[in-house]
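There is one chain below, alone, in structure tokens, taken in the form predicted on its own.
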Amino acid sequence: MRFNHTITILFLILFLGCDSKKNELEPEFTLDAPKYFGSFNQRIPEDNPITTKGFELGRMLFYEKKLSGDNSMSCASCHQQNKAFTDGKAFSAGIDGQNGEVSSMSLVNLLWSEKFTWNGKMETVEEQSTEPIRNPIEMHENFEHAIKELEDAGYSRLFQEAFNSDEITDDLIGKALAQFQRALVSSNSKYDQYLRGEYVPTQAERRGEKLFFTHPIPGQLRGGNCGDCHLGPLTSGAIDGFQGFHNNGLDTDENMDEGLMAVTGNPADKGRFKTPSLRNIALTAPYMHDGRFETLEEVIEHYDNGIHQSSTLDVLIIEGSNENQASGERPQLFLTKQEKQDILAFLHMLTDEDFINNSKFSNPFENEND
């Protein structure tokens, strides 16, 4: 059965159990996150706790096409659940057909992340949630117009339930979207099951895990040097409130993109990009900020023998090799074919089927006639 969009929204309002007589906000949303991810409560803004109704509103807005200028796109257009909230493209096209400048990042475990977008220009999830709506290359919408459409569709009642105010504002839209995205926790991959003692890895997966998290020492210890940047069980660049940005040897000085330098203005940050989580990495191709690598095999080959020298190349890459190299020599890992296969096996352990199939994160309008 297919529904008119506005009728669908009204149905969802009733389905979600909205009570117009309520004056108090719903209780906080329960997040299911493993202890080995680290604490997260202090990362949730005091003025935007995750509540049940806030999450539900955020989910609807995340899939709401009325937030785009021509009602053809939503946040989910570039962040699709079956691709771990990416879109499978090197560059996504906005409503006017113009491509963006970077690949869409996976929205996974954002509670443990810092500074958003590839160059870290967004300080909060709230800010990052509303910027694409305004962006003329992306959703290209005027908030005044979007708010009027949301009001006409019956959203005021949902905002009342979520924020104790039936006034719809761009600030509250950002807060609702941020609540939904902060709740996108991926923590049931084979790797998580292994950490909990519920899965016995294959020999290749065990070897791959060891290689991933080992910094090589020539003649003493073989390693893949991955965990130097992709830290801990989260396999991300953020730890203890610090977000890592690295120049991972994609280009020479003459050819590289600005990266973090576009935000800081510091030439030492040229070519440095945010280190993303590798959770569900097998689902998020193409890879790097510009989507230049189609496969994980290509990514591994890049780190093994495709590094480009530059003045800002990260020291963790310069010093990471399984063989002794002369000073100034182009860094190489010198991995064997088997070692590459083992690392690949470990990366596939990070796929979380529950996450990409979780109905709580899915499109509430999926039966609607577009």
Ligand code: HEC
The other form holds:
Amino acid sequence: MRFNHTITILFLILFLGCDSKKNELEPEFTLDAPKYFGSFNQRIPEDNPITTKGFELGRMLFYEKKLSGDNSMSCASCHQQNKAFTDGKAFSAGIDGQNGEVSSMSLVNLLWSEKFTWNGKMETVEEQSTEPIRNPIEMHENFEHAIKELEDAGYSRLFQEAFNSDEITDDLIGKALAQFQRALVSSNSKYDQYLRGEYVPTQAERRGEKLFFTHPIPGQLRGGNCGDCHLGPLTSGAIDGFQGFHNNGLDTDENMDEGLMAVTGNPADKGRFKTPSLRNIALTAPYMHDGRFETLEEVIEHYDNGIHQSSTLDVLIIEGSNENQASGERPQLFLTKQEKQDILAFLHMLTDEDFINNSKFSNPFENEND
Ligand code: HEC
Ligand code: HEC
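And the form predicted in complex with heme C, for comparison with the form predicted on its own?
Starting with the chain above, the whole complex follows.
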């Protein structure tokens, strides 16, 4: 009995000890994500769980212009909530007015993404969150200077609360920003409502969904082939630890951007880019890594009848046609006008008004700056 009692007390001390330590970072942030997105816990790093304080700090830093060299720009300059966290431009200029070489990306459902940036050069959201601050053609700031400014603005207390740290470091800035961005979950589009049985789609939306996810078999099954790469309800290229990079026929070998090859050095990866999520796609024009298409109609036209052949063109495009094509012939989908409109209707189903209006994700300084 006595022995047991001692053990119980020991346990209590241990348990309470751990618990009170944990409590300093509580309350844990609850992420609302539908089951059909798949599990995500494995992609939250053990050393950077999402907490309410960390999320709030990350949100402030995301909108904090002090993180740029001349205090004129924040992450939100190129990632605007009302545009699903893109900026509406083919190329975005940094603080020195110099343009980047690729288009800004929507920040959405990053928890289910395996690699980051168009060519996948970043392994984690943390890494990709400090890069733009340093980058001379983006926010062009030096961390010592930024940290000094954050200290002067009273941020030390917030880092203390979020990370138990007396010090502001670049590592913790990246962690807080990552917490905020991982919480940017979009899952209340009409398509989600339909998947949950809360919305009855129009005929066009129904046909569009089917075409989007069907790989065509000439003479038997009509399809748009999109879901071969834009996988499942996330409509992104990531699934269970795998990140899809594809060459979707934008260019010939001669004028093609390097894409994944810049990271792997493998010529077979030339022109292959991260397959982006199409969530909120109606809000994120212009399209593709170089913003070459202004409208979704142009994008659909590209896949239907605008594919450029090259040595690394994806086999899913070469083998995805509604008609039997001779080998070596330029791949075409041969969609009807109606089918293209149906796919467009489905793409519009992916717009999530709650996501772009969610006040949890908005600028916390709204009434002070800007
Ligand atoms: C000058 C415009 C600009 C600013 C400022 C900017 N970004 Fe970006 N962001 C981009 C561009 C362009 C890309 C694509 C980069 C690439 O492919 O190399 C991108 C990509 C990303 C991605 C990858 C998304 C994905 O799905 O792979 C993340 C995450 C990101 N930015 C976060 C941030 C954060 C956090 C900040 C602020 C610290 C920030 N960005 C500031 C333009 C910007
Ligand atoms: C072989 C794989 C593949 C297929 C099939 C495919 N896509 Fe894509 N899609 C991609 C890749 C990769 C990108 C990014 C390419 C780039 O920017 O260089 C992309 C980009 C896009 C974009 C622009 C996204 C943005 O953020 O700018 C849209 C819209 C799009 N695809 C829609 C579709 C539709 C609609 C279909 C079916 C008709 C389709 N895709 C079929 C791989 C594919």
